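Taking the form predicted alone, here's one chain by itself in structure tokens.
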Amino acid sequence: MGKTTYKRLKGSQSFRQRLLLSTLSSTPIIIDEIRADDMIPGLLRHEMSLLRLFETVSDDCVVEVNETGTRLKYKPGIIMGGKNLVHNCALTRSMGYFLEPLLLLGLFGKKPLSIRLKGVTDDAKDPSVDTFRNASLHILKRFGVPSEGLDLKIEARGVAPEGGGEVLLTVPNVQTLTAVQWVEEGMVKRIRGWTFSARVSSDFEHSMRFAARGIFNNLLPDVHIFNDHKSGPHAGKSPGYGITLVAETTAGCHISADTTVSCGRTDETGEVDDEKQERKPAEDTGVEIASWLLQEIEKGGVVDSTHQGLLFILCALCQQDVSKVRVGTLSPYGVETLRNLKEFLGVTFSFRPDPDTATVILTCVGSGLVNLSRKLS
């Protein structure tokens, strides 16, 4: 056996993507100076939790963290997948943080993945579990992922800070992903929404739905917003409510926007955030998220700005063929993803701005990633 060569990186930025791309490309990494100068140095709770999640779905991966948590040595193993897996997500981030890398890992596993995640299902920082179920999974299907075996069931809601939510994610395996030519945005034909409330009155949901519908009804006849009021053991441990909206277009695009209001949100140190105690009315939340969705539609592109990272990774992992996609304004997360893809997979994208629509068309040749572990089985 030859000596392992590690790719050396610095800092805490892009931690999640670096870990994911290191695993998919079988590139061992060493990350130094992780928040070395911060008041609380080293890896945060949700980053440690993410490392444990990678250990759960892989075999033979080696994780070494120094005492202060400022240096990580990571050697990826074989992505196994498997049934009846369980992972307790750190409560400092919602499941949206863990779901994006998990979806991609699951596709290239040895066996189909079925995993139960426990923790915070919805917060204001990461995409909600409703967004993953009703928008993200549709993006995967574009790249040849079969709908059979691709599902996300929300079994209990859990709002920050205490969580208590549960979802069951199932992901099928693929041999390779199919390159796409996806530049047609189409026109918005319908809007679907999902509100939820946990440990608070369902009046919050009615107010959000009424306010959001008030904006959309002037523009479109086909608007349905479903409610999901949870109580008892299915309502998690903290009170809160939220709304997710998805616009479906005639070309099969799903543009999403979501938010969650946590009644009793804590910050990183566990202190309740005083300033957030002053809550705006639920109607304002409904209006805000409806307006946000309209802004996302106006920006153009086949996905919203939250999903640019996922879209670019899928393009880069495709068979060695040309993929072409259209996006609106590039989000900071999208730009970061493009840099990481060049560093780990050697995939570069070419840009062509479309001045008529103020969108950008990106083209790349996929890295041709093949699911070797599936072949072995």
The other form holds:
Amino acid sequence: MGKTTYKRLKGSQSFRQRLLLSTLSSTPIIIDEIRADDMIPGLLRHEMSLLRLFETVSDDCVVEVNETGTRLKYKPGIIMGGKNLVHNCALTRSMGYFLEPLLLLGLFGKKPLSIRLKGVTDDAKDPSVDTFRNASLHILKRFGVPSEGLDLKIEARGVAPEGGGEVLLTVPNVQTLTAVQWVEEGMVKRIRGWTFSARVSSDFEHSMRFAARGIFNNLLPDVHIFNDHKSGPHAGKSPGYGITLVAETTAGCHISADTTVSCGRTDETGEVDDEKQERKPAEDTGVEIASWLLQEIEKGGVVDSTHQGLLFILCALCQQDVSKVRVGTLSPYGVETLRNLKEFLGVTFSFRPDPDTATVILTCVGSGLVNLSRKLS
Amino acid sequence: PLKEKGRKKNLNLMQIVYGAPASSATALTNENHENSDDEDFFKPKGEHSKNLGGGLDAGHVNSEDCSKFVNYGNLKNWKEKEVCEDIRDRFTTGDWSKAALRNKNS
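For comparison with the form predicted alone, please write out the form predicted in complex with the partner chain.
Complete assembly follows, chain above in first position.
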């Protein structure tokens, strides 16, 4: 090969997808001007932590960051996977941030991945670990990922700011992903939910469950929300509570909504995240998340807005065959994903709006990514 | 409001997602026009302010990396029975034949 040519990118946007797609497509990248004009310039703690996670999972990757952190040079290595790996996630983002790219990375490793992540399990910004367990993993199965060896165990909860949670993720390897024809949403047949409370009274959970169930009363009798009160070492280091709701349809779609309430983090400037300053009653949180879920159902599509990115990446990574999927209105993150997929894999989707349902049907031909390391072994 | 936007015939998603072909001036104007119409729909990505030739990397280069959708705006009051009726047929408790119509266009 000789001299390495780097793809040049700018800014901190799509950091995870850029690293992921760079690795999967073996495209070295240089990212410049990462928050160059910000008060705190350069890569943030969770981004550095993510880089270390990529190093943990792969062999021979090269990460170079300049002194201010505004420039990253990344040369992907071979995705190894492996057992008994451990990663301490930076506490500035929750595990959802790390799990999203890690899931896909794990699929294309040399060996099945089994990794223990420590840190913040749930917050309001990223999908909860319950969402991963009960929605995201099901989406992978659609694309031919075997359910055996695909699991996320929540061993201890931990919320912001101190974390202390632990999950165990296992991901099997695949040779290729199978293209899907997935346009039928089906009808919602049941709603399942999971609440948790850590270092606070389980009353919060009860209020959220009761309020959320009340919202579904008019629509569906088959609603069950499980509770998960943690204390002692399984409750992490900070107080908080959260709720995840998943609607399951007759066509096997899983539509999710979740949130977590905990103390605000202080960012590096010492200011508390403004979004967390007002605290509403737990009932209101239950009503809110139940309403989010219903609005997602109303929007339509085979996945919720949050999972559009994952869905599109999976379609683009498939064998060279046509995938066809239906989503509700395109989410901003979904659009960003589509752009990154074109940039790295050269996969362009075509769109057909369906005016009767206000949904969009997307089709693409997969890039035909093959797990080379697995073939050799 | 989202529904009405989805129904708009001239909503060219190809252009909104991938940008105007070959940065031609007319296409760009067209795109800007589209965006002003869909302001609240596409807002979080940041105004789509694409420079000529700037391609995909123009715009909000340091926007936050977050998949979770939380921008639901004003929530409907789902406690009301009438509000629930709008999505009744999306549930197994609704009208199955009406629900099946959703797939006729796929």
